[in-house]
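Taking the form predicted alone, here's one chain by itself in structure tokens.
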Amino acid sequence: MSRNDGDGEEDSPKPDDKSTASISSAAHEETTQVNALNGGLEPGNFLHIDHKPRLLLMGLKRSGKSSISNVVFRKMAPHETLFLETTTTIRKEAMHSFMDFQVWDLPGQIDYLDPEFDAESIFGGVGAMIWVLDAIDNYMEPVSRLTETILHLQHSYPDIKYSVFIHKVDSLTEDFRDDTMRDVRQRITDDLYDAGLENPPITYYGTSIYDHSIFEAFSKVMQGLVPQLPTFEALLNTVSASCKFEKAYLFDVYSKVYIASDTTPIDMKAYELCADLIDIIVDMSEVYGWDRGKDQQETDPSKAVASQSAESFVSNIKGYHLYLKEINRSAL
């Protein structure tokens, strides 16, 4: 994103000018919440009906995972997750955007190595699983439980990518947090080694839900899941070339989760005012947007696809030009 520290204001962005660029696209229809699966731990429970690429939320109780969820999913606000009950179920939300995703919150005292657990109905056909570990708790156990969970899937489900969430960064001084981190990793990485296993596919990020590290860290997870990433990062690319923008991001604006960027730097304080641009778009538009689908009806459809883009420019907010232009399936 380009950086402008001079005053004035601009009606629209001119594709010449080194503005900054947010490339938002409101490609899912609505971020829509599926309720938690009830009953018990029959193998019928989980059978899933889509077949949509699926991310699992996974770690011990009480490390955040339900706190994440309805942060990154449902807009809750951070202070209030202090009041969520220990998830007892399997929680499901769904992600609409250029790719489906189904996103479970597991709950974490259930024993998923036993045995007689239906693995498959859980694990099979999943592309990523996030580990979530509370970086200000004891966190032998956490890792311990990872790396046995691990070396019990590698062999059947290969292809599963695996992260872990360092979360509750923000509770520590930043060289504590490094050394957290940097702990964690190696601890990980040694019991993996040692139990035969080099190399494994994990990444690593620090996260909170009081920042936006923690859309950041999904961010990256969903792109590992995209097919098309490189493709979209070529189309971005151009638009950024083309319009001299100096960075482009391509949102899903309900998660705030950025399916692809360019592949310039990220530029997190620029990253952090495109996602705060999104809720405001958001939040005014609940109040002040129409009824697309009615528009639709009544009106050539060509005119109709047309009528749907919508955009934003914002000038010199913290030395930064914002440019939000809004794209659809439709559009596509």
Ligand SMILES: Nc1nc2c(ncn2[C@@H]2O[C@H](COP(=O)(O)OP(=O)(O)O)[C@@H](O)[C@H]2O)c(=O)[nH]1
Contents of the next structure:
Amino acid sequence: MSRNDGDGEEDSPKPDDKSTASISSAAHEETTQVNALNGGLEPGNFLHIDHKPRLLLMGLKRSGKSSISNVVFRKMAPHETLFLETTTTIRKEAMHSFMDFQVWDLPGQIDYLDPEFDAESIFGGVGAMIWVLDAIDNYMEPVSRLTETILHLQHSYPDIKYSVFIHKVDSLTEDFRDDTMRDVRQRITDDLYDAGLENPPITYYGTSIYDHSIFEAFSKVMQGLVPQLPTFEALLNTVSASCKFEKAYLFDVYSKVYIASDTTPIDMKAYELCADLIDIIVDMSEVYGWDRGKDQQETDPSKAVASQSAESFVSNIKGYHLYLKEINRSAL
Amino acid sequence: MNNLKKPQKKKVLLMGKSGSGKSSMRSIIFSNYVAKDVRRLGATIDVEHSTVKFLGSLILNLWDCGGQDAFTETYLTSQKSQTFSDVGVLIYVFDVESRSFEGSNPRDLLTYTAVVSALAEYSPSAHVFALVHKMDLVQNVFRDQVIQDRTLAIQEYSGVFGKRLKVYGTTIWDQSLYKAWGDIVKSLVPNLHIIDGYLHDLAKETSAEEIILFERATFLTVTNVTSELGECNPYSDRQERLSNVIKTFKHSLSKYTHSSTASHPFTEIAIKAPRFNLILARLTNNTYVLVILPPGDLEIELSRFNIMAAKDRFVELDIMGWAARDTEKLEGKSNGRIKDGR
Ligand SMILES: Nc1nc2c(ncn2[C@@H]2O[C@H](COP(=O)(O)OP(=O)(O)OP(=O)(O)O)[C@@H](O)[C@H]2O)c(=O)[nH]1
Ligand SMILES: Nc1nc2c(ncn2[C@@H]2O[C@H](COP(=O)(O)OP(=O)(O)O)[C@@H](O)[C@H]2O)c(=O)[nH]1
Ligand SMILES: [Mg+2]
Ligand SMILES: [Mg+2]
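Based on the form predicted alone presented above, generate the structure block for the form predicted together with this ligand.
First the chain shown before, then all remaining chains and molecules of the complex.
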């Protein structure tokens, strides 16, 4: 059990008549802190607006790429992905956190390895590639397509980090899930080894859009793209120590991806709790955040300013508390 | 007079074709399953009985009736009187994807007719709710039309219950399930008006735009008070959305604390947002109260104080049972379901 701190961080600022005008002073202070950190890093890191790191979602068709992208970045309910149609063009999702980056959903039927294909336009500037592999389908083909792709890209783009999402594991029993994951990993490692690539930069995750695993996995992938991760972790460690928090997370509220956490061991259940609290806050902010027109303006403006950044507290979960503080402005 | 202090028992029949989703919804509403867990459920054999306490004043006797043809047959023949007597509510579940709903041989509707006529014979005063379930399988744009069509068809086959019948489109994947079950349970809670009265009192003491009372275990809405301003809220499904999202949070909480979900998972959730304040606080053993307030720090502190002050009154109700309280307050009035306007 632990004390948790979900720190809020939010997606694209939606133009919003009143709240844009007056961001609370507290929020400013904390944002400045973060910015100051950026300044301390060596120049040329890809945080600059003109250089958004790119994250590719690849895999065979029907493996679940569009579902993942819609569930994580567009808040689609998992069961609604049943109605998704096959993607035929590259779909780009922009994520604006304090780090801007893009997620590209690449349709499965295009042969990206064809020499005719303008590889640079897709793979140039890519930070990470997620290969989505349908765990309930035959995985021989996707495994060989993945290894081909890695071997092909390895020379021109050696810095790409690979993650394999062994996806739809909700449909497998626990034993079978572990076996499948082990087997997939073994095959990929063997294939690459035979082709002369030892210790490839690949991380494996079992994922499903029907539970928190997809958000957890995405968080880990994202963290690999945050160059200041150690600095954030150190900062969160300090916060945790001085406030006696048992665990502190820095969240992107809209996607429920956590960008960093303090360095005490991660408890998946604590993460789920924070993610569910964020769901409550986002949902309630939608239904009770409606524009009340002049009625609301009548309230003392000094009072309104006090809560320009959202804050939430859950008290006494068996003696522990959960606290969320929004750091920079958001749609909350 | 003593018997009035006892909570009222109500028999609830849950019927419909096998695979229509009866046990699934029951497990989500009453047994802390989340939607993805229901795949674990097997077909129900005969009838599964369960008893659910709702607030201090109501005991639900749930009969989850396995829907395979052979079982349905016995409910309508050898077990007829046993099944259909003393029923408070019949919840009949239709699978929206069923192929035997309409057409030349509308088996679903014919079975339904047989069930409601047995009900009319043994429990003519029962309420009937028809749930058109698995609506998630219908694309959004067609949902309203499907519900309209099905409602007409079901009404036609409802016999004497046709006029009082209520039809809901539901799915375990969103808040629609909580909407339907909230209304069902509300139709059973005795003396809802007393609770309403106390909630109105509380509303007067705060500057609340909305106050909602939730039952602790199910997080279904018991009753609510909404101010004039609150009535302008464009989100009419907000109560059931809250039920749904808190239920999910509770589920993670119980995994996290390794505790049974029957216990109180938290004392309070507070949200301070630019446009509103929200407090969701434990009120009594059986209830949580949600208060929506204007923004500002002072508001939230004041309301917390008022909730604390109101607690005692509600607690008193909790212990004694609302029925007993009713006779004190409204001497001479009958103890029927006053809130029931149908
Ligand atoms: N798509 C969808 N499937 C659902 C929904 N509710 C239940 N199901 C599925 O329907 C199947 C049957 O559900 P049950 O609850 O066991 O059905 P039942 O009515 O109790 O069946 P019997 O016990 O045989 O009478 C399960 O596999 C559920 O996953 C829903 O809202 N949408
Ligand atoms: N059971 C299960 N099904 C999934 C999951 N993710 C996606 N699906 C389903 O897989 C199908 C194909 O998904 P889609 O996103 O279109 O695949 P894409 O071609 O890779 O973009 C859809 O019907 C999804 O509902 C998952 O985690 N579990
Ligand atoms: Mg797609
Ligand atoms: Mg059943």
